[in-house]
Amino acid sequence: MAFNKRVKIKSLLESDFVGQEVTLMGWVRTKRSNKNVSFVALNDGSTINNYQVVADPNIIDEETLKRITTGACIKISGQIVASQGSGQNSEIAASSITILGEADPEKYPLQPKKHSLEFLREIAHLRMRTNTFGAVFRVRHALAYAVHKYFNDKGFFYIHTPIITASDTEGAGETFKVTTLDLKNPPLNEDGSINYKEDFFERETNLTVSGQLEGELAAMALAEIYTFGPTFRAENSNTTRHLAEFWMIEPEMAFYDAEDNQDLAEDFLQYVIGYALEHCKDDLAFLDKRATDEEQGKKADQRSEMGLLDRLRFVTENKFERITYTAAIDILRNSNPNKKKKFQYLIEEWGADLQSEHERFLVEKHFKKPVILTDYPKEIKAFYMRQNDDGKTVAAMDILFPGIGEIVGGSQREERMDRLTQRMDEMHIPQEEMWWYLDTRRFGATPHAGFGLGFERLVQFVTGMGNIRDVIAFPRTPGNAEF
């Protein structure tokens, strides 16, 4: 006989079980008794609800009606039946519970009241089982499933690109590194510098920073396609905004060109976003509370003038105002926040490099509507970046979004050889290196065109979370790499 002939709570809720006997099994959240009855409030994953089971002590030993406590996992078989109290429309009578496993309420740290996300990440193993945190998980899951589900729809093909290459594709530096050599005693050059030919891969390699490259060898082949993998950045830094390892998507498409790529990050955007509203409505309904719960606490000018839910709508309903970069310097420099210096960085002259302050102040105040930012100062570009005809800009694009700033960053490719070649010497970067790449513009170049979402970023934006910490299960950080 099987063991699991469960009936998921998420179902119990959304179809009318009454008179039907089943078996649930999950975790448990709250017990409260009397002398006649015990109630348990139950939740097993399926939904941020908990499920009421109503247990008789004449049915139910007291025994197993003590070692019912917050967290303990357990099994219930009774029959549905139509709730007494308000908020749900049926509960389980028990006529059997078995515990399938215990909880100390001495030692269970996530006893029923309010902890601190700080306290949270500290016991990540059990972070999943807090109403936040179910609620972010899901969301996440669904956003991963929209982007597969958006991309297979417009017939693009999923690459899964190296995760230990030789290139660094931003040209940071800020990577890490990948050896079997031993660390005490490396094998040393005559120079006194370490002799990599002895290593694994005979020479020097590193944790990807991005699977763009890769990507577009893909693209000069299959022609749309798209990877969704894990990425490494050894930054440094203690933000909010920062995780050494996170996730990238990358979409690459052969005959794009920088609109083309701008049409599409838009629909895609509007797309996932769009797919979790409808799919994740009671834990997007939580998250939209909880957030504006955080608003009150915070001082009145660092409020955000619009709530969770509203924030998804204004994305997915607004079409994207698109300005170049140099527009928008223009109107920076001539803002209120600018003139009586209330940026932190103020903007001067063009060839600034906006700060998350300027982005959100174009989208929230400006043009109250999501920004596509196109034709940066190549300065301050990849060395990939189509050059445009005026000598100074590329094809790039960011877009912008209410609370965060830029959530993606993308161009057309530099497909002409001479001009990548140029541009590659003008940075620094070597072409031997490089020679694959530059393979592709020797062999049947066309214009093509690609962009990257940070996917945490994404799931910030959705859930509403303020630390990236808090929307990947287990957080790399700096001093971090607990679970």
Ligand code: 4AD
The other form holds:
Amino acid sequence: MAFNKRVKIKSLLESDFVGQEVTLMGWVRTKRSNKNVSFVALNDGSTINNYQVVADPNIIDEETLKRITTGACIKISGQIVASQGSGQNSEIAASSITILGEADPEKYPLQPKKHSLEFLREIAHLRMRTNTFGAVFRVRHALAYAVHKYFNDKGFFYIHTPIITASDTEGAGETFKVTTLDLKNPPLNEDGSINYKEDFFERETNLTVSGQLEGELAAMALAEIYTFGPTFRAENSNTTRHLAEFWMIEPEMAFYDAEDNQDLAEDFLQYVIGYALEHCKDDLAFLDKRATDEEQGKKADQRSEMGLLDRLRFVTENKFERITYTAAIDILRNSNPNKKKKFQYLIEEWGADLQSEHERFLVEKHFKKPVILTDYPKEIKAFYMRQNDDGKTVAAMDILFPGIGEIVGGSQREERMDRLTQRMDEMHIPQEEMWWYLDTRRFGATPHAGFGLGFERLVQFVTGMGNIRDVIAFPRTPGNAEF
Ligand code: 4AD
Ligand code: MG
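So the form predicted on its own is up there; where is the form predicted in complex with the ligand?
Up next: the whole complex, starting with the chain shown before.
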């Protein structure tokens, strides 16, 4: 079997192959038969579109025809002919069909009917064969590619930051431990605590929550860098926006201030979304329709006013709203849901942390467009953010998207040694352990800034999928690490 000789359905549909002998390989979506002929809808993953295989029982033996069932993998050779029926322009008239892999129709979990997303999550190993997930993962790929293309074209360097670290960048203490110690019988110190000196790395280590701190070191040498890697957070939040393992893109730029950082983030988001609009037309058209169908099932006040494609175009074509945290608190305090006590967390005072209900109010109801919220109280943000002159706020930015809430978090960084160490002391972050980070402030410090984009939240926004578990192939959430 010459596996490399196949033609992809995507290229069959994009140019004229009529009259040519080709070989196709893919998975059977459906088969319809009558006495004279069988029609097989074949999908090979290259596109959402199936291709029609015409099998004549005078040419293809009965035994083979019987084994062509939904889910089976087959190889077809034959001539491309102009199509009689509607739909596609051409089809393949099979001269031979080989069954590469059978799928027992009694046992194959995916049937040519609509399955719920929840059911499909339980068969994550097979769900990529559905139209919805095929589309999601092709779009996810295009977005990942666009991320690299954007930064490469701008002269940024891709840095691979470590997955195992000894630091907790965000200081939230939500890390997964990494150890080779025997959990039943760990070596102990005299005071009964675990002696990590005997562990693999001779210290306590965890999976990274962010590549930022290492990214900052790289930016202090290569000036403009980005990371794009997996990050891990053991936050026990069972929401449609949180994963325990997710991918983050973290650009970090020397010589950027907070405003440069906002400009870059906005341009970057518009570029990658625009890239998907341009290169994923078929998949997005399908997802647009899917999202619209799903909206029908929602209560009128929860339906979004725009369809998926309109929403994407809207974001690429309009400037984001930029306001300070302080201005946002005023808007929220005086908002209807706050006055009528509709928010679960009422906004009473400056300093309150914003919940996703507040973020979504600002974006979806008040401004009706993406919002860049800046200058948060320092108490609710990480130690590394640059302190503003008012003594109360830091040069933070969160970007909020419709339907998603926070999609980006970032800031200008505190490059002044005295301010940074003072903040670390206040937040009980030991300076000795962070000597390598502080060294960048000791030697050749400069203003710099960066942000983190949650990749799955971006994929969610672009595909219109309501649950973050449906935009990553193998979601990791509390209680779920199957597959
Ligand atoms: O706001 P966060 O925590 O920021 C940082 O980690 C910074 N170090 C980034 C930087 O400045 N370089 O996370 C950044 C983004 C969030 O805005 C969100 O989109 C996403 O990461 N995110 C998650 N996505 C999925 N599941 C989770 N549990 C997430 N936590 C954060
Ligand atoms: Mg954040």
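Residue numbers count along the first chain shown, from 1. In this text, the rigid core denotes the largest set of C-alpha atoms whose superposition between the two forms falls within 1.5 Å. From a predicted model like this one, the values you see are computed outputs, not experimental measurements.
Relative to the superposed rigid core, the position of the CA of P337 differs between the two forms by 2 Å or more.
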